[in-house]
Amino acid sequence: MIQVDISNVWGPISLPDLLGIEKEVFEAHRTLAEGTGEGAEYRGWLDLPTRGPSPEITRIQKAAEKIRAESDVCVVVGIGGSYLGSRAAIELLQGPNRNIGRAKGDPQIFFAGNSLSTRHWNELTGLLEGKDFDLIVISKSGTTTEPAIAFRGLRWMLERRYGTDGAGSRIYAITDPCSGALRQMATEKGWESFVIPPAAGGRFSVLTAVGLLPMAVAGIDIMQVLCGAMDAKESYDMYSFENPVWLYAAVRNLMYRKGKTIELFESFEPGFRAFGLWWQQLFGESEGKDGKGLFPATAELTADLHSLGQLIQQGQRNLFETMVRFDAPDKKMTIMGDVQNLDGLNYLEGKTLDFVDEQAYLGTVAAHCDGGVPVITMDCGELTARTVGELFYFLELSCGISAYILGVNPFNQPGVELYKRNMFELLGKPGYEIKN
């Protein structure tokens, strides 16, 4: 079970504050579990965890084996929840540099369709030259601008290289089960396809084929991910503050009420940065509406202590931190001695790097708390695929409960469509003509 340490939040909030919000947390959890709140039809993610492979999971595993065997590169095309979850898991478990030296049998994985940058497109197409590659395209509709443009260009590259039939055998569509442009294309062209369950919206879809197929292609044991999520489902079905999900949801809402409008979600692992971006979308889209919501920001420590550290320590007192910790790995790095000791590090001789990391964490927490910045710590234990599955579910459950405490629908995102309407008007998309 993930341990949530709130010993460093007292001051801005008090024990009476925590006890005073208990009834709200209870009601929010019950609302989510029983489906009596707004957006209840999008709670399908609650039942995604499993301990046994379904026919869909077996198909995902077989497709991943085929991709791994035949391609040097797999390109995942999608934006938002269509790619953030899989990228989070892959980089956390395998590192941000995992693509170096990979080829057939263990392909590189690139992500496309999440920007409109020509430079990024040129870099990607250059990296694909001379490489065998497959495409995983993820879109509920198939018409979202960024992934649709990328998919059209990459599909053309596949067809030029392998012919129409050969290209079709290298395209995997993850989309709506019944409707939409991508579903129509997949059906007409015979591409292998997987379903985005209608009851699991994009930012809550990481435990579907959306997240699981790219993870499996990366060589992650997706059954361990799902078992970890099932661990979470079973462990966090508690209606008391013994539930760490309750502690996290309650404290972040209390912080918000005390004027802490920014949550800084951090880890001392460089591979955690993409996970922070997944969390950022999860909470940002779920809570940021009706003039409400914490601003979700993410940071990588200790690197960002040399950029954001000054602001955190002495800037506006409008933020709190959530630090995610994992056990040190079995393989250690020991600091050696040096005769000259010009760098002054001999006092650390014989110490391990993870020992230094732990002291950096403790020192950072002490400094920030002294500076008026409360810190929540999540201790996740050993970093494994099972742990990642548990963390995904823990945060999704926390988000649903937290949003209901806040008084908003966790599962809609009406504001996301506004920039698209303006863009479509400027582009001259049919049906979006500028009205004088």
Ligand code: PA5
Given for the second form:
Amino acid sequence: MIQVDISNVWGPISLPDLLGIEKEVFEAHRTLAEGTGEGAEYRGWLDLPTRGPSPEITRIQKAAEKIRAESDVCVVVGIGGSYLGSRAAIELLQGPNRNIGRAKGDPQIFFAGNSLSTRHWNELTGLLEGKDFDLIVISKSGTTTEPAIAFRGLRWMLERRYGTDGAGSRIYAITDPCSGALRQMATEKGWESFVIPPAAGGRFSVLTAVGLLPMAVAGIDIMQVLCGAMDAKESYDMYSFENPVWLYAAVRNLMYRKGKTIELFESFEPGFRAFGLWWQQLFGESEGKDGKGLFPATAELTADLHSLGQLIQQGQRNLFETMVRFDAPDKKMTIMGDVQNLDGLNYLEGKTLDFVDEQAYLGTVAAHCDGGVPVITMDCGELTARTVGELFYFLELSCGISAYILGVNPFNQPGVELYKRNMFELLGKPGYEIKN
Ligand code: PA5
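Return the form predicted together with the ligand of this protein as a structure block, the form predicted on its own having already been given.
Let's see the whole complex now, leading with the same chain.
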């Protein structure tokens, strides 16, 4: 079970504050579980965890085996909720440099269609030269501009290299079961396809094929991810402050009410950066509406202590931090002695790197608390595929409850459409002409 330690939050909030919000947390949890709140039709993600493989999961595993065997590179095309979850899991479990040295049998994984950058496109197409590759295209609507443009370009590359039929056998579409442009294309072209359940919005879709197929291609045991999520579903179905989900949802709302309107979500693992981006979308898009919402910021420690540390310690007092911790790995790095000791490190001789990391964590928490920045610690235990599944579900559940406490619909994103309308007008998209 993930442990949420709130011993470093007192000051801006008090125990009576926590006890005072208990009824709201209870109501929010019940609203989510019973489907009596706004957006209730998008709670399908609550029931995605499973302990046994469904036919869809077996197909995902088979498709992943085929991609792993035939390709040097798998390109995952998607944006927002359609790619952040798989990237989060892959980088957390396998490291940000996992692609180096990989090829057929255990392919590299690149993400595309998440920007409109020509430089990024040129880099990607350069990396694909001379390599066998497959495409996983993920879009619920099928018409999101960034992935649609990238998919069109990559599809043509595939067709030029392998012919129409050969290309078709290397395309995997993940989309709505019935409607949308991508579903229509997949059906007409006969591509293998998987389903994004209509009841699971993009940012809540990581435990569907959206997250699971790229993870399986990376060699992650997706049944372990799903079992971890199932552990979470069972463990966190608890209506009291013994539930760490309650503690997290309650404390972040109390912080917000006390003017701590920025949450810095952090870990001491460099591989956690992408996970932070997934969390950022989950909470930002779910809560940031109706003039409300915590700003979800992320940082990597200790690296960012050397860039953001000054601001955290002494800047505007509108921050609190959530630090996500994992057990240190079994394989240790021990600091050696040096006869000259010019770097002055001999006092650490024989100590392990994770011992130093632990002291850095403790020292940082103490300093930030002294500086008026409260810290929530989430202790996740061993870093495994199962833990990652548990963490995904833990945070999704926390998000649903937290948003209902805040008084917003967690499952819509009306504001995202406005920039698209302007862009489509400027691009002259049919149906979006500028009216004089
Ligand atoms: O959470 C969301 O709804 C968004 O981030 C979408 O996932 C994102 O905009 C991509 O949309 P689509 O899957 O329709 O291409």
